[in-house]
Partner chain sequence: MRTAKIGRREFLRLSAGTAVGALLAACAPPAAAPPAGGKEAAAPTAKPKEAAKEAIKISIMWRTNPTENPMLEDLIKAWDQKDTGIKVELIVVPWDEYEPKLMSMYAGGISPDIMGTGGTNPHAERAVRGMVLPLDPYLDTDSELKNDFYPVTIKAYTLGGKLIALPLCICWPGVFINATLFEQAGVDLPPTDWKGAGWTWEDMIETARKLTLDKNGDGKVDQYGLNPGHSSPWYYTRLWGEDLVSQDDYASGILHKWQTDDPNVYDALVAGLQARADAIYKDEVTPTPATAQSLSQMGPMLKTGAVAMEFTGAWAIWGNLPEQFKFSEAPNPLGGADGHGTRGNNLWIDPLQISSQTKHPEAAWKFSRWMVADTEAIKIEVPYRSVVPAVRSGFPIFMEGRGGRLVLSKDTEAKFIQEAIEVATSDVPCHILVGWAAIRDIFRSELEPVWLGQKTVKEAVDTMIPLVQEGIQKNLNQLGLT
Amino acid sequence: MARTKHKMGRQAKIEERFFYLFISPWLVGFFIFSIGPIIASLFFSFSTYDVITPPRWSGLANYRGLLKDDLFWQSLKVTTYYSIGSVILGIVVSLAIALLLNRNIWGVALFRTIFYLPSVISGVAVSLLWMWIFNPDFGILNYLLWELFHIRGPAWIMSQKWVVPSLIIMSLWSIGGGIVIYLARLQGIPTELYEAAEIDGAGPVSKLTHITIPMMTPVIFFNLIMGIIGSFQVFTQAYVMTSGGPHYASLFYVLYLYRNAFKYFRMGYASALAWVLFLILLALTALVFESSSRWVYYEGG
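Would you pass me the chain only, in the form predicted on its own?
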């Protein structure tokens, strides 16, 4: 018996060594390319650093500079506006489409594929496509508005008023991932709940509001968190389509961070921007988690 335990202990040690051996490439990459840059950026955020010369400690100067920076507040305002619009619109539209695609009709698998496919196309290609769609002179959107409704469309991304709403509309292009998640949850709702509701005389609207939506709240909660995080990190659309214009109307936060880091080489200031963004996302995520107990329902909860 003692010999068997000794063999098992020796085997466990061998397996442990092999475990650390096989995981070591990931550990090395994680510490060098993730933890290392994070710690370095925290140090740079308290220093003046232009890449060429060594960083000089400046304390809270970068953070005090943010409070006086009009473009910082403009980028925060633009990003917040976009986040509210794109997250709410994305959740509502993707959930509505998922409800339609959850029906047992002919060709539903094809429609599911069609709605999901756009979300796998790269951001630059999508941005170039939507630049053509939003073109005020020969874009297809203004052409359809005029031909079908005789409405003269706005200048879209070339207008200070319409540029952010245009990008919010464009955000619907990537709702395919959310639709798939909603579909998976819809198909996991017990049919017994609907059968019991029908026996009690509930109609389609009552079943939707009292069964479907409450049972979908855990998935809505997940997509809300991911949507907020993703919307505050918008970069490609603004960089490719508008370059922050016109007149800083689409100066997103991450675009402003990028300019400070790689155009003006103010790495310390850009690091401070990055840490402020981290704190904003941390606070928003904590707020949503705190509110979840009042509107998220779990089976058996």
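So that the term is clear: the rigid core is the largest set of C-alpha atoms that superpose within 1.5 Å between two forms. Positions refer to the first chain, counted from 1. These numbers come from a predicted model, not from an experiment. Compared with the form predicted together with the partner chain:
- With the core held fixed, the Cα of E290 is displaced between these two forms by less than 2 Å.
- In this overlay on the rigid core, F278 has a C-alpha that sits less than 2 Å away from its partner position between these two forms.
Having seen the form predicted on its own, can you show the form predicted together with the partner chain?
If you are looking for partners or other molecules, they are not here, because only the chain is given.
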């Protein structure tokens, strides 16, 4: 379609100017407090900088240092493990719960509220609560495992093997937001599709796999992107509950970044870590977007 240049009327021009006038405080804030620090951090990543004294240009030294830093690789490994576990589990469980909450049964509104409620509690409070749940001696999890199945539970966050799975389980606490999004989408699926499928003799599983899930793929796609980005930025749980331990088993990427920036006075190195994380997330997001044409179904084509 040929691009046509519309001549704006006087009123439209005035409105446009007022738009920029009113949005200008936000724009100034955005450029000074968001774009500015982002550009500054790029510069810092090429320097030796401790926040207090002026940065000294060091070229690629921070990035070269990362490649030789065992803790960088460990934090990347731990975060990837957590990300895979929490994103997949989060999508599967929240979709399953959304399907259950989509039934027309008595008290469904109450159940929806109950499932959403945990996600409104702040990160630190949740972490403290789960420290008790995971407590090897007095925690409810090990108590139930013993009382119901006579299984002696592991040390959970005190165990190198179990600490990341524990935090993956804990991540389910905040799936309420995802459930609401899935539920909204489920209610938007045209009922004619199910009626047509029933006429063709489709059973519940067939309807789920051939109608519901394909129709849900745009929302799954959205939650997958957000989940990947969010899970790579996990920090509070490790900071409050495990301090990255035992023996670096929960040394998440952002925790390591924080330590370098604010405990070891290595802001330049931390900036390099931040830019590497940005590039990883950019690449992963691009990859998911690239794959979306093969599995995400949009009604409009």
